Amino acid sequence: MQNKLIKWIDHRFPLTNFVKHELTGYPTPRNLSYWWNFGFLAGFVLVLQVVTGIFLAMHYKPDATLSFDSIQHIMRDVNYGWLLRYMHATGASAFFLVIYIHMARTLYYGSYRAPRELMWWTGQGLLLMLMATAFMGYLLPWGQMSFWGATVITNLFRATPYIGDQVVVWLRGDYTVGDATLTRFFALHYLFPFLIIGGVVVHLVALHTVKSSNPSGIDLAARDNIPFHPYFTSKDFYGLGLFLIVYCSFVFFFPDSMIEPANNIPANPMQTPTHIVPEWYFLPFYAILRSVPNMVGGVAAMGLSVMMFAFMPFLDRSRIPGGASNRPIVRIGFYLFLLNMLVLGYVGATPPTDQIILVGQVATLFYFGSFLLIPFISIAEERWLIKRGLPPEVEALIASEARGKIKLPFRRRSGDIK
């Protein structure tokens, strides 16, 4: 019966061929490490957020006079409503953590380089949509931090030349953050995850067109690839098990760690919190915003700090394969960049003082300098490595038959190394 059903479907729709070529039989480099698991984990968390969000929306009231009470109703009266809310709140932080690690892996191994530029850019588009979704969802609890956070962030759009005031009114639906703002933010927060799913499909099409990169940076020959299933499905599910242990630990033992304490107080337009902070995943960019004394310059710097990643295919001029794994200077710069991001996160979470602002300004200069110096560092490092001799593993990869048809300027011998 099952075979007859599949044959009936295959006669009308290429189901078997699709599953074989795009899922189970998808050719995958055999040397992928566990750092490649985070793309799968991002897809899992996306599904988790959509499912929990749908059930939460069934009981949520997007009304300025009812939204805070509806959250309390979900937590106290709805069967397992507390679990749904904690899963959704923790899932938001887990989503950004997985995405940031996924991006860091791409940067470290240089997976954004040709011919994978479009795949990298579609991923950047997904990041922007995710940030917008998280920002709009942050308002929905209608607590003190939600209200004032939305007020501050939407007010930044006044920096838009000529039409700043009109843009702010259009975003809020009113002259202040109120019921109209809450209603449209709820509608967009519900819509955007489905747009993200569409973007993920485009991202996967780009991935399956250029194939997955690998730690070596060399595209392996077809005979050196292995099917995605069962080799990497088992690897992904092992990673998923480890992820769920950490995720469930936060959901069941530290659920309030992902919820700002001020959001347990109903929004009060007449009382401003002493220190307004966004969620942790926005803190580095918030620190960059705060480090520039001029509002227009701060907004421009914050926006540019997110968009700088899209320029990486043009900034990285080196032709040495393998990314930072084969480039010692870039590797040191990568670790310093991660450390600088932690410093910016600390600055964003700390009330502004003269010392904190100075640290934030230095960290902001280092952040942008890390990108702007990449073209010069990559070229100088390539020449230095060629002069002193490439690492043996890089020499072997370049000389292998898998890369034989590609001409590299520093390739000093040819032939197949057994």
Second form
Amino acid sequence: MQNKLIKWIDHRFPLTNFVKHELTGYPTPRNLSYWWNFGFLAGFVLVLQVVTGIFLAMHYKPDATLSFDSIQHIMRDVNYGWLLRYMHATGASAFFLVIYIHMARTLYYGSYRAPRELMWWTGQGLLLMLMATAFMGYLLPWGQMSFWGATVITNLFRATPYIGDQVVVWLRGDYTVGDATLTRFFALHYLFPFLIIGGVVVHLVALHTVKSSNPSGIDLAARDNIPFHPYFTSKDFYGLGLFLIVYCSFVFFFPDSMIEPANNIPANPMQTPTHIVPEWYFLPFYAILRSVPNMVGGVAAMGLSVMMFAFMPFLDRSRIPGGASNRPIVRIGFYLFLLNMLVLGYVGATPPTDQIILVGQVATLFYFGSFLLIPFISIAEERWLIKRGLPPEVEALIASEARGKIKLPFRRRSGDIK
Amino acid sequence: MRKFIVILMLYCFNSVVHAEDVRLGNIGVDASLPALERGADLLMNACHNCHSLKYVRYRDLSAFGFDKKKVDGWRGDQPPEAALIGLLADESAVQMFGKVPPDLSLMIKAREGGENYVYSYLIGYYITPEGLLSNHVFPETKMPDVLGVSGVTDPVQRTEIQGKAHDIVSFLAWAADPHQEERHRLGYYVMVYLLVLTALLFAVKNQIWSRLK
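Can you now output the form predicted in complex with the partner chain? The one shown was the form predicted alone.
Now the complete complex, all chains and molecules, led by this one.
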């Protein structure tokens, strides 16, 4: 009976074929480390956010006079409403954590290089949509930080040339952040996750065209690939278990650690909080914004700082496989970049004093510098590495893969030694 | 190890954002029912005149297990669905203090430092050398010294007042997060479940991967 049904479907739709080629049998490099778990985790958190979000929306009221109360209604009266809300609020932080690790892995292993540029760029688009979704979602509880965060950030669009003021009014739906802003942010906060799902589909189609990168950085021959199921399903689910342990310890035991105290005070347009801070995942970019004394410059720097990642395929033209693992200079640069991110995060969270501003400016220069110096560093490093010879195990792997398959995409470049 | 790093990172981010302003050590709240009842009793007598707890209803108190007679006493002739609305009208409050006393339902969550802040605030009143009333944690506050700490020097009496403040704060902590106990209880089950599940998933994964090679 079941076979008959599947046959009937297969006649009309490539169900079995799809499952076999793209899910169970999908060839995956066997040497993937646990850092390759985070794409799956991001997908999981996306589903978690959509599901908890839909149930929250059944009880939430997007109305400036009702929304704060409706959150308390969810927290106190709705059955397990507190669980839904804490899962959703913690889930936003978890989403960024997972995505940032996913990006760090891509940067470390140079997985953005050919032929995976489109994966990297669709990922960049997904990051922007995630940021927009999180930003709009943060307005919905209508607390003090919601209100003033949205006021500060929408105000940045004044930097748009010529039509800045109109753009701000258009975004807010009013001259100030108010009921009109709240309702439109709610509508868009509900819409964007579905756009993200569409983006994820594109991201995955690209993935299944170019296949996963792997720590060696070399496209492995067929013999080093294993079917996704059961090997990576079991590995992904084990990783999911670890993730859930961390996530649930926050949801059940420290759920308020991600919620600013000021957001438990209803929005009050008459009273500015002493210290407006964004959520932790925006802090480094916020620090860059504040580091430029001029507003237009600050906004441009902040926008550029998020978009810098997209230039990586152009900036890093090194032909050394395996990313930072085989490139000592880039590896040091990678760790310094992460450290600098933490410095920027700290600066973004601290009230600006002269000292803090100076630290922020140095860190901002370092941030852009580490991108802009990559072309020079990577070429010099590549020459040095080729002259010195790659580590024997890498050479051996390259040789064995070359026998099993195509040649490495070693473009020739003037200045190469023979 | 990696899990540890993740936890560490989360805590770092966390302390970056909330590092400031925790006054006193952790006073800890007493979540036992008698302490909460004492706290509610004190609050209805000493604070309810001026402050509301608009997200707490009398029926929530009895549903949680507070003594029915006590709740009925506080409620008077209001229906059980009524919220704990303060007795002072907003207009008179503005006349007296220049502002409306803030709602206390979420007070513990709405201040940096939480219960430690509110506790220190309540017992932070003192008389300045110029003979004026002031407060250590909120010097310019408009609220009078309700518990009367500023005039008391006798250590026994001071301890008594601190005990009262502690009970009130415990009740306010409950009011700000009435599902906390339930959350923790469920949380322990979830954590145990996840630990067992993850250990099993790890074993399954190892078993499957051992087929390779």
